[in-house]
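So this first bit is one chain, no partners, the form predicted on its own, shown in C-alpha cells.
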Amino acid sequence: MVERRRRSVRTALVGEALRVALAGRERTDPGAGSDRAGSDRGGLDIVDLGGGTGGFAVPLAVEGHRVTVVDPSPDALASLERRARDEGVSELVRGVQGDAAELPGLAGESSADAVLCHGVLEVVDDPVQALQAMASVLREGGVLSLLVAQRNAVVLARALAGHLAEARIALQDPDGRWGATDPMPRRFDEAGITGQLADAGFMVHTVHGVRTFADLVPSAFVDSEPGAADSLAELERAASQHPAFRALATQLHILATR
C-alpha cells in the first residue's frame, strides 16, 4: 500500500504538469491533430515512448486524446489493450512494439502534438539519438514530457544507507552509477539533461523535482500516521519547483517544446 502511495505521488505531480502543458498546446494551436485521418473529435495526437501498460496513455485517452504507445514488451502491450478496452477507449489507444531508435518509422515524422518519455532515457542505447527521434516525431510547437532519474538523489541515498564509497563513485561517475552492479545504466543532472535537450532542438519550459521526500520518509510513518500520505503529497508539490530541493529529487520532470 505504501509503495502505491509513493507511486501515486509521482504520477499525480507529473500528470498535473503534463495536463497543463497539453491544455496550453490545445489553446495555442486549436487545429492540433486535425491532419490525422479521422481526428475530427478534438484532442491531441500523443506518442508515449515506453508507455508500457498505459498508466498515462489510458487516462489521456479517457480525456479524448489519441495515444500511440511504443514499447518493446509484447506483454505490456497486451495489458495496455486490456486496460484500454476496460475503460472503453480502445479506438483511441494504439500499441506498437518497438523502441526509441525505431520511433520515427513507427509513429511517423511530425505526427504528434506531444511525446511522453518517462523513465526511458536512462536505459536506451543512445540518449542523444533517442531525443533526436522524439524531436522528429513532434510537430512544431509540440510538447515533450520527459522524466529521468537524477544523479544527486542516488548519491544521497547511498550515503544515508552507509555505502559511502558507492556514493562517492556515483558522484564522480559520468553516468551517475554507483558501481558495476548498479541496475540503472545512467542518471542525469539538471544541467546535463537540459543541455542535451537544447542540442536536440528543444526549448525547456519547466523543470520539476519528483520524489524529493517520498523515498526518504519512513514507510511505517506514511502507512500508520493519519493524513501522512496527503501531507507528503502536498510537501512534494510545494517543493517540486524549489531549486534547492529539486536538486535532491529522485527524478526530474521536464516539459519542453520543439
Ligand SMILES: C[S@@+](CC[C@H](N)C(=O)[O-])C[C@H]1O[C@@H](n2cnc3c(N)ncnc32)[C@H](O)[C@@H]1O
Contents of the next structure:
Amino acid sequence: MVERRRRSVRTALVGEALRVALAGRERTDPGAGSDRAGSDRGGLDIVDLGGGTGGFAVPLAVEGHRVTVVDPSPDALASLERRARDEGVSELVRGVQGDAAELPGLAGESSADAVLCHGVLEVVDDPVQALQAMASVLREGGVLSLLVAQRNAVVLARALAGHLAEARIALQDPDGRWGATDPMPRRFDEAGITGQLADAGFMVHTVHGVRTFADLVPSAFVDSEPGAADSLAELERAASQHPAFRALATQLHILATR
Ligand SMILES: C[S@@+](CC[C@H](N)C(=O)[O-])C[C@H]1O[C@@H](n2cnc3c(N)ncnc32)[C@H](O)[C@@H]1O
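Switch from the form predicted on its own to the form predicted in complex with the ligand and give that structure.
Now the full complex is given, and it begins with the chain already shown.
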C-alpha cells in the first residue's frame, strides 16, 4: 500500500511532465516517427531504457506511441509482454533484452523521438557512456526523460532515522552512498547530473523534484486521514519546482533535448 502510494506520486508527476514534453515534440516536428516502416504517422517512437515491466511504456503505447523497452531482465520483459497484451497494445510495444551499453545497436541510432531512463542511471556500469548512448539513439530535437535518485534525500533520511554517521558518509561520498551495504550503486546531485547531460550534448529544459514529502510523511497518517493522499499529491506538485524543496526530493526528473 505504502509503496503503491509512493509509486503513484512518482508516476503522476513524472507522467504529467513527460506528456507535456511529448506533446511539444509532436507539435514542433509533426513528421516525428514517420520514418518507421508501416507508421501511420500517429504517435512517436519512444525508447524506454531499463523500462522493466512497462509501468511507463504500456500507458504510452495506450496513447498511441510505439515503445521499445531495452532491459537486461528476461522476467521484467515477460511481465512487459503480458501487460501490453492485457492492454491490447502488443503491436506497439517491443521488448529487447540488453544493456545500456548496447543501446545504439539494439534500438538504432537516430531512431527515437524520446528516450526514457527512469531509475536506471544509478545502476548502469558507466553512466557517462549510457548518456552518450541515449543521445545517439535520439533524433535531432528528441526528448530525454531522466529520473535519478538524489543524494540529499538519503542524507536527510539517514539522519532522521538516527543513522548520523551514515548520513555524513552519504553527504561526502563521491557516489552519494551511505556505506558498503547501501544497495544503491550511486546517487546524483543536480549540478553534477546536469553537467553530465551537457557534456553528452543535451540541453536541459526542466528539473523537477519527485517525492519531496512522500517518503517523509508517516504513511499511517496518509492512509487513514480522509483527503490526505490528495493533499500530499498537491503539496508534491507545488514543491516540485521550488529550488529549496526540489533539492531535498528523493528523485530528480529532468527533461532535456538533444
Ligand atoms: C528501478 S527499475 C526501474 C524500472 C522502470 N524504468 C520504472 O521506472 O518503473 C531499474 C530497471 O533497470 C534495469 N537495468 C538494470 N541494469 C541495467 C542496465 N545496465 N542497462 C539497462 N537497464 C538496466 C532493471 O532490469 C530494471 O528493470
